[in-house]
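Next comes just one chain, in structure tokens: the form predicted alone.
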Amino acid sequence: MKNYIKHHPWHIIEEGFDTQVNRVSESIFSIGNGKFGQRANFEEKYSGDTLEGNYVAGVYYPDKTRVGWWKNGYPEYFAKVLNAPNWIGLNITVDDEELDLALCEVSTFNRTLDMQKGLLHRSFTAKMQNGITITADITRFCSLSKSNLGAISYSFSLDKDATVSIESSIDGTIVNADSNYDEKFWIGVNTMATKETALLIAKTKKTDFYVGVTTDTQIVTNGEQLHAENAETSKKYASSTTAFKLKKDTVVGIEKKAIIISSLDYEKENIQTVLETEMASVKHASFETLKANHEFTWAAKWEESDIVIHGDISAQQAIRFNIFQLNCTYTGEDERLNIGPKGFTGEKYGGSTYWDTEAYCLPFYQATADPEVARNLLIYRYKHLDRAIENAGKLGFTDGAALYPMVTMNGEECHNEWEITFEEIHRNGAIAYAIYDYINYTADKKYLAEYGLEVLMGISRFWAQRVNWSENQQKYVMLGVTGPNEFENNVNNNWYTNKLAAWCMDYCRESIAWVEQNYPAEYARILAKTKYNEKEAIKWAEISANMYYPYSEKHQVFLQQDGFLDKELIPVKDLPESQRPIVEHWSWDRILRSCYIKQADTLQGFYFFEDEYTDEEHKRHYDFYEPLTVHESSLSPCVHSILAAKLGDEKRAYEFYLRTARLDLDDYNNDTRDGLHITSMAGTWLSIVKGFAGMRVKNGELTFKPFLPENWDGFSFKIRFNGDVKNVSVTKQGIEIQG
């Protein structure tokens, strides 16, 4: 755990330059606008530990799978969001020495992320090896008001007269650090460079996505605009270089604008024309004007999604950081896009879509943004239904059974760890639950007729084929699965998976009846398309009524899976700190044989289906499983926080909130350097809204059961519900709801 980020209600602040945490900071200070984003890499050269990262939404490459041995059904590739051409380059040379903070004596350094305005700011004073001291001030943003625009303001001065050169570049020679075979994924298509502008168009191998970038760079000193003397291009690089004499203490001002587009939005043959047209529309606008437009749009975004906490700056900073990064990652304007676990902040997990979106992110967007945003997240899955049926077919399932992928870009499974690809099938249930959750929250039941029912039917068909009848149990069982707790592989009768399967089939039957009654024309269309037979619903009802759930009479709890009580149940508190996290200190064999739970598993089911169980049952299960949970998944603490709040355990609810809220800011798991945990950030929002405020939807109405953490004076938030915006305020005097 690290603790170098200064506490501030609206800013993320790093003071002093520590090369040991630079990659962590590159993640924390990442910015984006839903269409593209980037890590907080320096504009100038940096030879120290860095992970360069510029990412364009939806542009990916099918990196050939690398596994020790193959199994039938394995995907042949792992889809990865690509490190896209880098537009921020401003390499500065002073008296023939390149500015490189890794080689400088840095006396002052400040990096600030202004979350309220969506600005990344950096300033420093550094003595170069040639003895010249440079003082610089830089601001950068990815425009929220014009989603293809990025801009930089970079000013600096020197403490001595010197000859300076500034190279402004677009670099398409970039690589993905996680490339399985060190392959470069880009092919250069076209490059151009003039005294002020540069242009680069590249395409991906195999997937043939085109990305185009054009930049305009203006350099001014003493009120005079300087022009480049040299412009250079190669197949994947375009730059212009300006050289001049600079007097001591004279300020050089650089404004660099970039337009970034892809063939997701424009025809490939029109990319260059669009780049030139779009740049012409902003070329004569000042950095300050473009920044003001961007700030105005961020102000509107905060107006609808902010959570205000009184009396706890650490908690206030944390929740705003989580909300900020969620809004940087996904805006909901494009139903072809989804939410990767790392967003635009790193390469881990490939930037692909996981079940995290449905289980954690959907509630945030449906409560804080236009209704179409959440709907588009669900439509994304509907449009991949045919691929889900194909995925199931590859594993031997038939007759329209659908298995949604654990990891995907285009609907096709691209994950290749057998215990996840073949066994972590609970993801199907999360997608079905998201349909229910969306309709329960928005009352948009028409969605069932238009899209949702077909998805539910495909998933129910999968469950019906995945179970088998056990003569021994005289019940339906589900063998060889992995639940959310990935520290247990290839288990039988994971309670959460069995529970989801039975619930899905029941919900599908209810939905079929509702659509038949209320939308007969849509019902007829769906029947013809899916070849549905009413005998299927009869079978689903039989399976659901006779599903097997492992249970302990001794402990009066559902067991995570068969045989769980054969394990040695040693509480996490009795583990030496030197052995935590166990994933870094234990063999996989030892982990699998242990009782330790990576993330909420059985308790995930109690979170989803809380109304089916009494408070006593909630408490028994929480008290049994929480002491065995190591929370080595970022998705775990928020669920435990919500459940603790429901049980009135305010102390643990707050402890788990802090853990999820400051997971990246304080680098709890020592992995922030690889990128932020974007999808778990939605869990932070859930911890406050569903946990501390106790918000639920019951019979189409909002209900609240709030509590105020001991060291808070109050908190407030806004949510959209049934077309209205509700202002919710919790203080020591109680709760007030307006709107």
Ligand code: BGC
Given for the second form:
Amino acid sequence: MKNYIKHHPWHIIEEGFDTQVNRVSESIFSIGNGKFGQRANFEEKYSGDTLEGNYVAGVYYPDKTRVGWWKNGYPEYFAKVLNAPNWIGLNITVDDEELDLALCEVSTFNRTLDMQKGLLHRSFTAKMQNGITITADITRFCSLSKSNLGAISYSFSLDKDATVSIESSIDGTIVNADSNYDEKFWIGVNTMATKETALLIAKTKKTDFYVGVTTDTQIVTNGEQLHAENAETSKKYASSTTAFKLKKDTVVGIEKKAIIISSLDYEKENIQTVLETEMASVKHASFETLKANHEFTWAAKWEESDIVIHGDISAQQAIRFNIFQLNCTYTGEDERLNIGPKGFTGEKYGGSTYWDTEAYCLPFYQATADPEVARNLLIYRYKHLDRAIENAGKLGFTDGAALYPMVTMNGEECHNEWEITFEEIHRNGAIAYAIYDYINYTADKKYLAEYGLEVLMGISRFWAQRVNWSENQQKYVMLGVTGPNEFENNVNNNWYTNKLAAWCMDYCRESIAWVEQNYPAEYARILAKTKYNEKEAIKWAEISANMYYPYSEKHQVFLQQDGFLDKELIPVKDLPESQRPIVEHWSWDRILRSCYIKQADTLQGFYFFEDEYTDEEHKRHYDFYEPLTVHESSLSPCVHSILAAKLGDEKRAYEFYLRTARLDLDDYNNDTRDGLHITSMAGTWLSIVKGFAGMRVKNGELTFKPFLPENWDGFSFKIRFNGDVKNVSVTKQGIEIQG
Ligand code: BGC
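For comparison with the form predicted alone, please write out the form predicted in complex with ligand BGC.
Let's see the whole complex now, leading with the same chain.
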């Protein structure tokens, strides 16, 4: 755990230059606008520890799979969002020495993320090896108001007269650090550079996505505009260089604007023209004007999604950080895009879509953005239904059974560890649950008729084929699965998976009946398309009614899976600190045999289906499972926070909240350097809204059961519900809802 970020309600602040945490900071100070985003790399050269990262949403590459032992059914490739051409480059040379903070004596350094305005600031004073001291001030943003625009304002001065050159570049020679075979994924298509402008178009191998970037760089000193005299291009690099003599203490102001587009939005042959016209539309606008438009759009975003906490700056900063990063990652206008677990902040997880979206992220966007945004997240899966049917087909399932992938970019499975790819099938259930959740929240039942039902049918068909009748149990069982707790593989009858499967088949039957009655034309269309036969629903009802659930009479709890009680049940508190996280200290074999739970599993089911169980049952299960849970997935503490709040354990609810909220800011798991835990950030929002405020939607009505953490004076948030924006405010006096 690190603790170097200064507390502030709206800013994330790093003071002083510490090369040891630079990579962590590059993740924390990341910015994005839903269309593209980037790590907080420096504009100028940096030879220290860094992970350069620029990402364009939806632009991916099928990297050939690497596995030890190939298994039939493995996907051939892992589609990953690519590290894309880097447009921020501003290399500064002072008297023949390139500015490189790794080699300077840095006397002051400040990096600030202004979350309210969506701006990344940096300022520093650094003595170069040639004895010249440079003082710089930089602001950068990825425009939220014009989603293809990025901009930088970089000003500096020196303490001595010197010859300076500034190279403004677009670099397409980037590689993915996680490339499986050190392959280079980009092919240069076109580069151009003139005095002020650079342009680069590159395409991905195999997937043939085009990304086009153009930049305009203006350099002014002493009120005089300087012009580059040197332009350089190679196949994947374009830059222009301006050299001049600079008097001491004279400020140089650089404004660099970039347009970033891809063939997801434009015809390939038009990319260059679009780049040119889009740049022409902003070329004469000042940085300040473009920044003001961007800030205005951020203000509107905050108006809808902010959570205000009174009396606890650390918690306030943390929740805003989580909300900020969620809004940088996904804005929801484009149904082809989704939310990678690391968003635009790193390469891990390949920028692909996981069950995280449905289980954790959907409720955040549902309540804080236009209903279209959440709907687009569901449509994304609807559009992948045929692929999910194909995926299931590859594993031997038939007749329209759908298995959604564990990890995907385009609907095809990318994951390749048999115990997850083939067995972690609960993801199918989360996708079905999200349809229910969305309809329950928005009352948009038409969605069921138009899209949702087909997905539910495909998934129900899968469950019906995946279970088998056990003569021994006289029940339906589900063998060889992995639940959300990935520290157990290939288990029989994971309670959570069995429960979700049975629920899904019931919900699907109800939905069929409802669509038949209310949307007969859609019903007829679905019947014809899916070749649905009423006997299927009869079978689903029979399976659901006779599903096997492992249960302990002694403990009066559902068991996570068959045989769970054979384990040595030693609570986590008795594990020496030196052995944690166990994933870093223990062999996989030892982990699998242990009782330790990576993340909410049985409790995830209680969280989804809370109305089916009494408070006593909740408490029994929470008391049984939480002490065995190591929370080594970022997705775990939030569910526990919500359950603890429900059970009135306010202290634990708050502890879990802090753990999820400051996970990245304080680098709890020592892995922030790889990128932020974007999807679990939605869980942080849930901890406050569903946990502390106790918000639920029951029979179309909002209900609350609030509590106020001891050290808070109050908190408030806005949510969209039934077409209105409601203001919810919790104080020591109680709860107030307006709107
Ligand atoms: C968790 C999964 C999750 C994935 C991506 C894993 O560590 O166990 O549940 O989908 O991370 O966030």
